[in-house]
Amino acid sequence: MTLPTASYLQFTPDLKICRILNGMWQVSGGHGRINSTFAIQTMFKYVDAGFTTWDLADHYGPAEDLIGEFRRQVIATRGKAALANIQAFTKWVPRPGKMTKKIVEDNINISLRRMDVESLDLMQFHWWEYQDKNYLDALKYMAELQTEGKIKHLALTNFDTEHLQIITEAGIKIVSNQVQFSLVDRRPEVNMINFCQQHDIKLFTYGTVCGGLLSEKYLGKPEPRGFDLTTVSLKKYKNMVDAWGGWRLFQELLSTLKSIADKHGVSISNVAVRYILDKPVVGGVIVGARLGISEHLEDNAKVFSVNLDAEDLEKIDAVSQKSRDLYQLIGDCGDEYRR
């Protein structure tokens, strides 16, 4: 399996990238046990298929150990020079306070290490406290450590538009910001979108198919209980359907994109993916990977072969239109986070 030339984006001079993320938050706990022979023999799979970037992060379990036995391995059986192939983007999720150089520096060193890199490719800040302005402090000694040669790239995982607007005016380069977008939700429509064109920002989203919901497999399905949810991402997605419009609203849904699908001979989840990569500044969208557990790398490589046309759109859109205005029921992007 080859990915075709559009399936990838030079998303900064230097890193080129696979516009399917490989989600790792899977990893963390609450998908399935993972076995880290088996997960690290599964990513051999994922770049020889051409799905070459990753997505993970400072508390997603063992992910960033695993991104550096990865690359040990890469080395051992293929040479360094492969390593130029793959793209690890990790996130440092830490708990609001003061912020220092030695505080901020020590924990992207912990990165540095487990990952087995001398340089991050992309650190994806996230904070949880607006009220806590120390998260300027931080993300200027980030962008210290960037200077000196640490982190090759800066972004931001889950800030709203308006406190990505200050760090912007504060003078620090941001280069993505990760936020949830999918036909269940698109509030990066409202204000997101239009900022980061103005800025040149991409952005990287999860959630766009749902945790699974957006799939074959809840077509036609009676509402799935507590029980019937059996990982984090399901309950969460699950959650967000019921405030969108409910089960009802969402069946309605799954069958125009069945349409959609079976037209351009591809699965529900595929024309998800297609319709939020279509979007103006998603540079691309993080789909979970189960490693070891359940792959989905051939109907994953199918999104980079639909077209979706004004007709397709249009019956989206149509469903969209009878849904709750998520923007004013939540808030921006990432508000979810902090209520």
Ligand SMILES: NC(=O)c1ccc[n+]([C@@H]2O[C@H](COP(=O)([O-])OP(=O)(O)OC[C@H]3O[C@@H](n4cnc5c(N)ncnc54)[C@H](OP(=O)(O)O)[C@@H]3O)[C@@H](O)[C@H]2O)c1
Given for the second form:
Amino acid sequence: MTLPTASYLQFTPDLKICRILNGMWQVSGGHGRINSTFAIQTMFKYVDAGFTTWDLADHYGPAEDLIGEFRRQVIATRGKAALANIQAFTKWVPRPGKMTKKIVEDNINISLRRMDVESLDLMQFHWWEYQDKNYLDALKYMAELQTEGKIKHLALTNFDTEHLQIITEAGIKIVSNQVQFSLVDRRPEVNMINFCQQHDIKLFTYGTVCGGLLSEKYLGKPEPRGFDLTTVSLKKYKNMVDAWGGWRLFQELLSTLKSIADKHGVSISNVAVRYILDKPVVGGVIVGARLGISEHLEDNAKVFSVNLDAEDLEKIDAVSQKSRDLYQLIGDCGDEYRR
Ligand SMILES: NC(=O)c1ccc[n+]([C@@H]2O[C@H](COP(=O)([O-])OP(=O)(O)OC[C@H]3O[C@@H](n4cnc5c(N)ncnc54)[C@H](OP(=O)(O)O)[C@@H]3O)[C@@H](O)[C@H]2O)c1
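Following the display of the form predicted alone, present the structure of the form predicted together with this ligand.
Now the complete complex, all chains and molecules, led by this one.
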């Protein structure tokens, strides 16, 4: 399987990425037991199918180590040049507190070592408490490490528009922010997209298929509860669905998506991903990959061949309008992590 040219984005002058990124939170526990040998074999499958870009974090269990081992196996079996085709975006999620150059550098060095890279493609920084202004020091030191060659590009995750603006005004060049964005959670449309448009910042989105809830598997099904929600991802997004409007409205969304999906000969998930991918400033949608457990490569590839028309968008937006306003309820992007 190869993906069409439009599946890729020249994100930065040096990084051409696949617009569906493989999310590695799913290897961190709580999504089923991962066997690292199978996981790495499966990573070859993803890359060979054209899904060349990985999203991970320092705290996603063995994710950074899997990237390191995958890279070594790529070199051993295909030669070093083959690495040019693989991008790995990590995160640093420190505890708040005083930030010195040494603290920042020591942590960046850990990711460099685990991922077995000389320079991190993208460092997506997360910060838990805006009252603690040390995040600006952390970013300042990361910018120094960027100049020194340890980081290629600086990015954020779960920052709201107000703090993205503070950081931008402090002169720190941010290339992307990673946020929740889906047909259920449309908060980025309130302020974030507009700010990113003005400052040439891309969004990478997660939760776009709501842990798998946005699929045929849940169409016409009774409301899943407790043990039915078998991954932490499903639990997370079932809570979002509850806040958004509940299971009955979600069924209405699923049947609307199904009618659109049938019209185009694709799946509900394809429509859900395509809709977000077409939003301004969205660089890519991250879709979680339970490596070696389940796989949707062939289906997800179809996202790149579907075009939603005005009638499709109207139908989807009509359902969205019946939902509660999550911006009012939760706040801007990432505020759910800071309550
Ligand atoms: N920055 C942050 O705070 C943050 C937070 C959450 C996630 N993330 C990132 O985003 C990634 C995605 O995680 P997520 O929790 O948001 O999960 P998600 O992508 O919404 O859901 C992933 C699950 O959706 C199902 N799925 C995928 N493609 C499908 C298809 N074509 N048809 C039907 N089902 C399909 C699979 O379920 P099955 O495996 O059950 O088949 C898969 O495990 C993470 O790995 C991480 O990289 C970041």
